[in-house]
Each structure stands twice: as structure tokens, then as C-alpha cells.
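So this first bit is one chain, no partners, the form predicted on its own, shown in C-alpha cells.
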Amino acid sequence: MSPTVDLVAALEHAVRAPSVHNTQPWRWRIRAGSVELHADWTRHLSWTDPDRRDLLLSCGAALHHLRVALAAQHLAVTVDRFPDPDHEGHLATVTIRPGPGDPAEAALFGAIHRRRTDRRRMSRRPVPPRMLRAIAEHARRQGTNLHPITNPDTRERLARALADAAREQRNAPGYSAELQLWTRRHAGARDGISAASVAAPPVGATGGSPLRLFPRAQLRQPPLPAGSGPADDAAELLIVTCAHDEPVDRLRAGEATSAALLAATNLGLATTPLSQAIEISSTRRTIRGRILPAPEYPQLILRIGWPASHAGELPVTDRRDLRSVLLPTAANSGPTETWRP
């Protein structure tokens, strides 16, 4: 007997994919067979994103989430990446076939829904050699490149970028206004970023923070032990990469940002995607001129490192509800929530 394929559970997976300011921009459409991905526009950050880069990785990143929830039902699949030249919100279909899934996707299942954002201090304890190599790997499998930055010359330049891009940023007309429209979102809207998520950065760090300043912090710091030192981590920052810059490699690099937080989350490892020195133009050549080893587009920056000590769990972040993100199947189909191939 042909198993049953559960489309809209998978989705119910596909949708805990991290996004840019949590927007999620993306709908999805169910026919006989296959799910097709739209980008959805009106979620688009025009101030933050000019370019929408940061839009097509976090479909990416919900594109691949969706990959690996079918290959947990042991179920084979085709991507068709931008596959209606006239239509260019129609970013992917993924197609039901015949074969067993992929077994490295679904042994990633499990890290959907225990990956959180870790806007925290991160542990002093080094993150081995051969687990970001593992976590590389997961990237490369997807089309991309996944460098570690672990020389202390690189590494400081990175950070220079870093702070640049914030500082760009800051002075930006719009920019502001936009980020307090996701951090500041009405009671029960269930997407943008809550204070809850955000940590104030730790006192007594001696370097600066590479990740983005929002207006609100709620979330508590782990606590340093006495007598401990600088508040600074061990955590790496490695960079998403693809040979070329066309919309298909930033949809790619998205999954592979997705390949590599489950991955980590899997080794038991802490995440934060870092967008800020991508958004800004002179900071993305900076990056691609003096900081990678190799003539590629860098497209994310990932910050990957073990939890601090004592730290506490990170809440759940909402997600709309999947009727909200549905598109409606043809009108000769009627709706469809499975599937039996």
C-alpha cells in the first residue's frame, strides 16, 4: 500500500524555518503531489533588505526545513528552483517521486523544533575543529561554502564590518522606523522579534558584539562565574557563501543556512544568523575582498558556539498560524491536505 503523504504537517515543520526579523515571508500553495513556494513581498524590509537577499534566504531556509520534514517521511523529492520566468515570486516546487528520502535531511528532523536564535553569551569552550568541518559539510551539500573565519587578523577585520554595517545602518532614514515595527508588534500578532528574545549585550565583554542592537532586551545573560575573567566567548563566525549572486544562489544559500543551524543543533551547539554586515553594500565587498579566502559572494554570517553555562532555555518564537500563509489550490482541485502517490 502507498504511504500517506501528510503535505500540511510538513509545512507545519517547514514554517519554524528562521527568517529575517521573524517576518516570514513566504506562502505556500498544496496541490496533488507538490508544494509550490511564494515569496510573499508585502513582508519584504525595504530599509533593511534593499535588495531582498535577506528575503530569498529565509525562504531558503523554510524551502529546505520543508526538504527535510518530507525526507522524515521517507519520501524523495525534486526541487524546481524559480521555475516560472514570468512569475518571480514563484521561488520553488518541490515534487513528490518515487525513492526513499534523503537519510542526511532527515536525520535533521529532529532539530526543527529545538533550534532557537541564541542572542546570548556564548561559552569560552572552543567549538572542535571537526564539528564545524561536519557542519560545512552539511552547507557544501547544498550548493554553497561554509568558511569558518578563525585567523585573529581576519577575525578582527570581520568585526570591523561588522560594526561598520551597524553604524550605516543607524544613520539610515527608515531603517529605525522599520525596526521598531518588528520589535513592536501588536498584542497576539505572532511574527517580528519580542523583547523575550533579546539579550542586552553582557558587561564586561572587551570586544564588540557582532550582532544587531535592537531597541528592547527582556532576556537574561548567563551568568559569569566568579572570578571568571572578560565576558567574551568562544563562539566562531563562519560565512555562508556561493560562487555566484543571482536570486537562486541567495534561495540556495538559504537552505544552506538551514543545513547548517540544524546541524549544529544536532551537536548541541547555540545559533545566531547574522545578516547586518551583508545588508550594507560596502560592508558585503569588504567581506568579499579582504576577509574570505576564496573570489565568492558571501551571502550570511553564522555565529556557532556551545551555550554558556547556566544558560537559561530560550522561548519558543510564534509563528503565524499555516492558514495564514496557504495560498488557495486551483479551482478545479479543491483543497488538498494529503496525498497518496
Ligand SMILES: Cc1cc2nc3c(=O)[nH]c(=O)nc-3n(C[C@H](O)[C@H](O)[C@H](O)COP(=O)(O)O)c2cc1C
The other form holds:
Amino acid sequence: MSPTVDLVAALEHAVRAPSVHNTQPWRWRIRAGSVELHADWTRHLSWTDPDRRDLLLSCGAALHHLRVALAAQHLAVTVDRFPDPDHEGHLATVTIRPGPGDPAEAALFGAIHRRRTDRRRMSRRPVPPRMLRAIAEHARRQGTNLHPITNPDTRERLARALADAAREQRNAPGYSAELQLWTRRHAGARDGISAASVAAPPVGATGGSPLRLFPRAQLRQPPLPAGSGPADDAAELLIVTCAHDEPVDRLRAGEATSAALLAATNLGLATTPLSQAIEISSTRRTIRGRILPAPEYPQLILRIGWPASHAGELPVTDRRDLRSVLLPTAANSGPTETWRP
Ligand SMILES: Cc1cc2nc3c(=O)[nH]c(=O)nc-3n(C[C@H](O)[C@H](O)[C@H](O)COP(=O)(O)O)c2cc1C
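Counterpart to the form predicted on its own, namely the form predicted in complex with the named molecule:
First the chain shown before, then all remaining chains and molecules of the complex.
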């Protein structure tokens, strides 16, 4: 007997994906046996993300979340990326096909609702290299690479690139305007970044933080253990890269980001995507030429570490109602639609 496919339920999980400034720049169209993913260009951050890279990464992360949710329903899928050359906003069509779901993708399902962006200090306990390798393998399965930057000199260069990018963005008026817009949403907006998800730098922190600075911060930092300082944070920095830098590569980098973040969450690790040093062209060039071991195209930096001890649970970030991101179709009979292959 063929299973009932609940595409709406799968999309409810897909929209839990991370997105730059929680813009959720996606629209979906449900058809019989397939789901289309479209970019919502009205949610593009033109000052912060002039190349539209973050927008495509965010949509790629949602695409991977959808694949995971369908795999957890024991469904195999075919993904056609950029299926329509006349519509660059039509990013992918996911079609259900006969066969079992990918068990490696299904195993990530439980992490979708546990994953959060953690902007607090992390533990001084090092992440074992075998865990970094396992997470990188998840990214590789999506057709990208994920490079841990563990050499102290190289890491120092990366920290400098992050600080340089932050400085450049601070001086760009449009950047600050976008940051204000997406951190001071009107009541009931269900998007953007709430102050409850942002921590101020830990007391006593010197030197630049690799984290993006947000205008409002209400999240408590975990207490520092006796005898340690903020610099003891042992979080690793990893860079998602692609061999090329076309829109399809950026979409795939988003899928890889989702896979890596969910795999890290399954291992009990905390994660923070960091995009500033890739958004600015000069620091992106530095990363490509002087930090990466191969001349690949950097797409996103991931900070991954153990949560600090006594770090409280992070608040769940809001998502827009699924109905407001569904595109109409003649066959779309409403939010409870199911489809039987
Ligand atoms: C492409 C991309 C870039 C991001 N860049 C940053 C960043 O530079 N700094 C940061 O703190 N969070 C960054 N994030 C995380 C988002 O702000 C976060 O996913 C969003 O607010 C939703 O929260 P959640 O991840 O806890 O669900 C980024 C996420 C994505 C997908």
C-alpha cells in the first residue's frame, strides 16, 4: 500500500530552517506529488547581502530541511535545481518518487526542532576532530566542502577577516538600516531577530568577537567557571565552500549548511552561522586566497562548539505562518492537503 504523503507537514518542518536575519526569504507551491521552492526577492537584504548569496543559502537550508522531513516520512525524492531558465526565482522542484527515503537524511530529522543559533560564549571543552570530520562528511554529501580552520595562524587571519568585515559594514548606512529593520519588528511579525536570541559579549571580553553585533541583546551569557576567561571559548570555525560560485552552488551550500548544523545538533553541539566576512568582497577574497587550503569559493562560516556549562535553553525563534508563504495553485486545496502516490 502506498503511503500518504503529507506535504504540508513536511513544509512546516522545512520553514524551521535558519535564514539570514530570520528573513525566511522563501515561497512554496504544492502540486500533486511535488513541491516548488521559490525565492522571495522582497525579503532580500540588498545592503547586507549584495550578491544574494545569503538569500540563496537560506533557501538551500530550507530545501534540505524539506528533504529531511520527507525522508523521515520514508519518501524518496528527486530534486531539480533551477528547473526553469526563464524564472531564476524558481529555485527547485522536489518530486516524490517510488522508493524508501534516504536513512542518513531521515536521521537528521529530530534535530530540526532542537537546533538554534547560539550566539553565547561556548565551552572551553574542545570539539573532538572526529566529530568535525563527521560533520564535514555531511556537508560533502551535499556536493560541497566544509573546512575546519584549526591552525592557530590561519584562525587568527580568519578572526581578523571577520573583524574587518564588521568594521566595513558598520560604516555602511544601508547595512545599519537593515539591521534595525530586522531586529525591531512590529508586534506579531514572526520574523527577524528578537533581542531574546542575542547575548551581549561576555564580561571581560577583549579583542574582537567573531560574532555579528546586533543593536539589542537580552540573552544571558552562561556564568564563567572559576579561573577561566571569555577567551577560553573553544568553539571551532569551519568554512562551507564550493568549487564554483554560481547560484546553484550557493543553493547547494545552503543545503550543506543545513546538513552540517543538524548533524552538529545531533551530536549535542551548539552552532552559529556567521556570514559577515563572506558578504564583504575584500574579506571574501582574503578567505579564498589566504585562509582556505584550496582556491574554492567560501559561502558561509560556521562556529561550532560545546554549549557552556549552565547555559540555559535558548528561546525558539518565530516563523511566519505557512499559509502566508504558500503560492496558490489550482490543485492546492488548502493547508491540510495530502497526496497519495
Ligand atoms: C545564510 C545565513 C547567514 C547568517 N548569518 C548570521 C550571522 O552573521 N550572525 C548571526 O548571529 N546569525 C546568522 N545567521 C543565523 C540567523 O540569524 C538565524 O538562523 C535566524 O535568526 C533564525 O534563528 P534560528 O537559527 O535560531 O532558528 C545566519 C543564517 C543564515 C542561513
